[in-house]
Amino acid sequence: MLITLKQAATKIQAANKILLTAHIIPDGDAVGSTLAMLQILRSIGKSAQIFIDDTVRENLHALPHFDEIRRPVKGETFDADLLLILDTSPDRIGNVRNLTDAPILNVDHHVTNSGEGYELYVEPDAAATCEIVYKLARELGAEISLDAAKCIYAGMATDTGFFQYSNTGADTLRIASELVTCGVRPNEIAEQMERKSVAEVRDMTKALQSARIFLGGKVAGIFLTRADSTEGFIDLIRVIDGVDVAFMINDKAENFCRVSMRSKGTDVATIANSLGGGGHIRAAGCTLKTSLDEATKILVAAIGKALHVDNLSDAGTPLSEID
C-alpha cells in the first residue's frame, strides 16, 4: 500500500526498537541509507538495529559506524515493533525476513516497488534512498550530524555516478550541497567510495578483456565469472561511443547469472522486470538461473526486442577485434 512521506514519518514516530535492513548486493545507497537511518533514529530517542544478509565491499567500510551491521545468523530472532526495509523491495533481503515478524515499513526510490502486501513510500524521482533519508529526517524533525551527512552524502554520490547520470536532479545537487554545508568534504567522500583493491582491479581487467559488442554497436556486455565486487564495472563498457544499453553477467555460482544494466536512453527497467528482476529506468538487474552462455543469449535477445532490432541471436564481437 503506498502511503506518504508524512505517513512513513508518523509510523517510525509510534514505533520503539526497529530493524533497519536494505537489499543483498548492498550498494553505497542500501548501506549509506541504513547507516544515516540509523543515527537519525538513536537522535530521536529511537532503539534500532542493521541487519544485512551479505558481504559488503571494502570501500564502504570506511563510512561512520559501519561496524554496527550484522549479518543474520541461521536461527536467530530479532525483537522489533517495525521493520524498516531501505531501497528495495522485502523479497530482496534474504534471511533478514526470518528474524522478526514485525510489521513492514518500506521506503524506496525503485519505480518497479509495487508496494504489494506491505506499507510503502517511493519516490522514482529521487536519485537515491538516500535522498529520502534526508527528507525523512526533517519530517521527523531530527537533526542531521555529519557522521549522518557523510552516509546520506556518499549513497546519493555512489547512485548517481557522483552526480554525472540522468538521474542528477536538482534537489539532489540542493539536498548535497546543504550535506556539504553540514560539514562533508565531497573530495574525502570521492577518495574512500572509488578505493579498490588489487584484486578488484585485477578483476576489472579481466572484464574488458570479455567485453562484447552486440546488435550494431548498441548494446555492449562483459561476463564475470565468481566475481564478489562488481562495483562500477559496467562503467567501464558505458562510456563507449554508440552503445545505449550496456550489461554486466556474473556467473555467481552454477546455473545463477546476476545481471546488471545501465542505459542512456532505453527503459532497462521493462527489460529487467520482463525477466524477473527491476530497477530504474536507467539502471536495472535480475536474476538468470542458467548457464552463462544462455543467460547472454537471454538478455541480448530481450535488450533487442525493446531496441527493436532484428537479429536477437546475435553473439557478440570481441572488443579486441573492433577498429
Second form
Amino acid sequence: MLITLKQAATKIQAANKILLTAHIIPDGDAVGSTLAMLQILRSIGKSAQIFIDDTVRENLHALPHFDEIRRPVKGETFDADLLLILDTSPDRIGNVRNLTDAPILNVDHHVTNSGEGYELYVEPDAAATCEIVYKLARELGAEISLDAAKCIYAGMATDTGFFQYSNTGADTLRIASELVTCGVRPNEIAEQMERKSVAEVRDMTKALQSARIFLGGKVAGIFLTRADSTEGFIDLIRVIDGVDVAFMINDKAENFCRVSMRSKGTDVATIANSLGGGGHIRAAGCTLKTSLDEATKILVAAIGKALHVDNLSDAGTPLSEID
Ligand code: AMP
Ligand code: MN
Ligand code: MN
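Could you output the structure for the form predicted together with ligand AMP, given that the previous block was the form predicted on its own?
What follows is the whole complex; the chain from before opens it.
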C-alpha cells in the first residue's frame, strides 16, 4: 500500500525499537541511507539497529558508524516493533526477513517497487533513497549531524554517478548543497567512494578487453567471471558513441549471472523486470540463473526486442574488430 512521507514519519514516531535494513549486494545508497537513518532515529530518542545480509564493499567501511552494521546469523531473532526497509522492496533483504515479525515500513526510490502487501513510501523521482532520508529527517524534526550528512551525501553521490546521471535533479543538488553547508567535503567522500584495490583495477582491464558491440552499435556489453566487485565498470562502455544500452554480466557462480544495465534513453527497468529483476528507467539489473553464454543470448534478445531490432541472435563484435 502506498503512503505519504508524512504517514511514513508518523509510523516512525509511533515506533520505539526499529530494525533497519537495505538490499543485498549493498551499494552506497543502501549503506548510506541505513547509516544516516540510524543516527537520525537515535537523535529523536529511538532505539535502532542495522542488519544487512551481505558483505559490504571495502570503500563503504569508512562511513561513520559502519562498524555497527550486523549480518544476521542463522536462526537469530531480533526484538523490534518496526522493520524499516530502505532502497529496495522487501524481497531483496535476504535473511533479515526472518529476524522479526514486526510490521514493515518501506522507503524507496525504485519505480519497480509496487508496495503490494506492505506500506511503502516511494519517490521514483528521487535520485537516491538518501535524498528521501533527508526529507524524512526534516519531516521528523530531527537534526542532521555531520556524520549523518556524510552518509546521506555518499548515497546521493554514488547513485547519481557523482551528480552526472539523468536522475540528478534540482532537489538533489539543493540537498547536496545543504549537506556541504553542514560540513561535508565532496572531495573527501569522492576519494573514499572511488577507491579501488589493485585486484579491482585488474578486473576492470579484463572487463574492457571483453567488451563487445551488439545490434548495430546501439548496445555494448562486458563480461566477467567471478568478479567480487564491479562498481563503476559498466561506465567504461556506457560512454561509447552511439551506444544506448550498456550491460555487464558477472558470472558470480555456476549458473548464477548478475546483470547490470544502463541506458541513455531506453527503459531498462522494464527489460530487467521482464527478466525477474528491477531498478530505474536508466539503471536496472537482474539475476539470470544460467550460464554466461545463455544469459548473454537471453539479455541481448530482450534488449533487442525493446529496441525493435530484428537481429535478436547477434553474438556481438569485439572492439578490436570495429573501425
Ligand atoms: P546495479 O546495476 O547493480 O547498480 O543496479 C542498478 C539498479 O537496479 C539498482 O537500483 C538496483 O537496485 C536495481 N537492481 C539490480 N539488480 C536487481 C535485481 N536482481 N532485482 C531488482 N532490482 C535490481
Ligand atoms: Mn541501491
Ligand atoms: Mn538507491
